[in-house]
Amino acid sequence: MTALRDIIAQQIEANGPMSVAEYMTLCLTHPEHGYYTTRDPLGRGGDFTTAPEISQMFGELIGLWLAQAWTDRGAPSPFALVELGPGRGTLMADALRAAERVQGFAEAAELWLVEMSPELRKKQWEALGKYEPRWADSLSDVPEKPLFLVANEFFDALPIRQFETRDGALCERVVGLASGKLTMGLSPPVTEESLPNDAEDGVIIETCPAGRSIASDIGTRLKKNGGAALIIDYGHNTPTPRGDTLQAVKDHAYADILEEPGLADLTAHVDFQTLAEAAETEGATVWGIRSQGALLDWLGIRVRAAMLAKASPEREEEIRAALDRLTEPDQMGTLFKTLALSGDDIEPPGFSEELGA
């Protein structure tokens, strides 16, 4: 039994039961024993492996990616060069090894990285000390500059609401106690969120009210002050997708959601369309949802992979092995899709409309 497990049940015998986003919030959270909080969860010794932990190529390239953006836009000076959940610094890190051959772009460069963890801070700081990074809690805090802004698995782990369908009104579901045992519920019957005209009786609705309100701010900023975004992270591009999503990942395997609170990690897909949709309502450009292995295609990941093969023929297999997991379809190359979005009509690199998906 761990001692945050001990503190929602506090809270849930106090107040009743709570949210799946309020769950997700103090698991992931909590200033004492949130998983994001007290640790490092990447790479072999942790829970998960993101796509820069798995080779360098994929921060190079989005490296490049942000630099050409920024090059078609003038090449700003100076302008917030911003990373969403870096993690241990891994993917900024490789970006700007590439990025920094492009004349100006490491010079103009106010680097900002959104993060609210001390452990992860620290190795931030270790990956990127030498390009004076600053950090902010939130996305609100960064100074108004021209943006340029990449976020790579970073939305799915952001608080989501569940809602199902019963009887033709929509209730939440909630963890509640049972027997002393952490457990789900539903609600009464909500009124705030409306019931889709289609819906199935049982069917579960996500909704992620902080993912949105991000997606504005990115929109605003990029609207008011120019530049672009990249998104990247597992997810759905469909109108309104259904389906529980929420999973727990402990040691590289899925765990149950409320076995031990603040020792496994929690996310959920990310509804890409309602991300856009916010952007654009601020008056951000969208640009379409291509997927992971599409982009990283047209940006020459394969003709990368045969440079360091060449640079390093011992490596060959473990290149080979690192390009098929970031760009095929039956790993990441499919599930995982980008978003780009900008707040003018100069098109982003790799998103053209004839590319496809």
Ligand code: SAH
The other form holds:
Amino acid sequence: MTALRDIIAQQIEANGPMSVAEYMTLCLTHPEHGYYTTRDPLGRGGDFTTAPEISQMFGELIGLWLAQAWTDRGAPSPFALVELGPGRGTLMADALRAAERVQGFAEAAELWLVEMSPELRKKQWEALGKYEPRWADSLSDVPEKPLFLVANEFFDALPIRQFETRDGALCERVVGLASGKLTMGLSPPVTEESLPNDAEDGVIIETCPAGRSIASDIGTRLKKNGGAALIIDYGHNTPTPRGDTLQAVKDHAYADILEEPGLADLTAHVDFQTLAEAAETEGATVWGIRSQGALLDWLGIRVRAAMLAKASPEREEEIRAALDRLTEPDQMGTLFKTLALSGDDIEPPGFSEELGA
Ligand code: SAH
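Please move on to the form predicted in complex with ligand SAH, as the form predicted on its own is already shown.
What follows is the whole complex; the chain from before opens it.
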């Protein structure tokens, strides 16, 4: 039993069952007991591993993507280099090391890290201190400048709501209490204008209001101030995705969503089409959606892997395994997707139509 479980149970006793989004928000970002508030969850000793923690190649190629997108837009100076949810700062450190070769990029960059976790802010300081980063709680706290933004595995950590049709009526899935235990239940029928009202009984539909709103903000800024953004995550590329994708992960294995609030990571599939549409509505241009494997291939990950293996022959096997993990369709290559956004019609690197998905 955890302290956070008791806090959640008390809230339910006082106010009734809570939405999945409220539950996720408390589990991940409760100021004292939230999962991200209290720990560094990444890497082998943590609960899960992400692409930048698998290999330096990932961040390096993203760095070159950002620098190319910046050059193609006339190298604006100064500009806001923003990462949403930077974890340990590994991606940005690799990105800036690679992009330093592009003249003027690092000097023109004002580095902004959008991060809620005090623990991870410390790690980010260790990794990126020399670039004098600034921290923000949300994108709206970042000053308006030409924007070059990256987010890897950030949107999957944002709270989702879940809806389910029961006897022809749309209800919201909620977390309640039964015999002192947290349990999943359904609210009385609700009206949600944005959702289809003809879903079959038992089918779950998820929405991510926070993700939608952040994608809108990115779109608004790109349109107004110029720039480009790259969003990478695992998720769907279908119009109205169906099904329950909420998952808990602890010690690199799936866990029960309700069992240990605050001690397991909670994520859900990202609905890429909704993010794209939200940014497009604000006037941004949408590129993609491409698979992670296809984008990394285009950016030259195989050449980079060969160079690294040549420089450190003793690490050849490890580099090969990392390459496969990031690009192979049965690993992260297809499940992980990439969406590029820009404030103009200049094609971002690797997002040509001819390349397909
Ligand atoms: N991008 C990193 C870390 C991914 S984990 C990587 O690829 O390794 C998710 C990151 O998003 C963490 O840094 C977490 O603290 C941050 N995060 C989650 N929810 C957030 C929120 N609502 N606001 C700001 N940061 C958040």
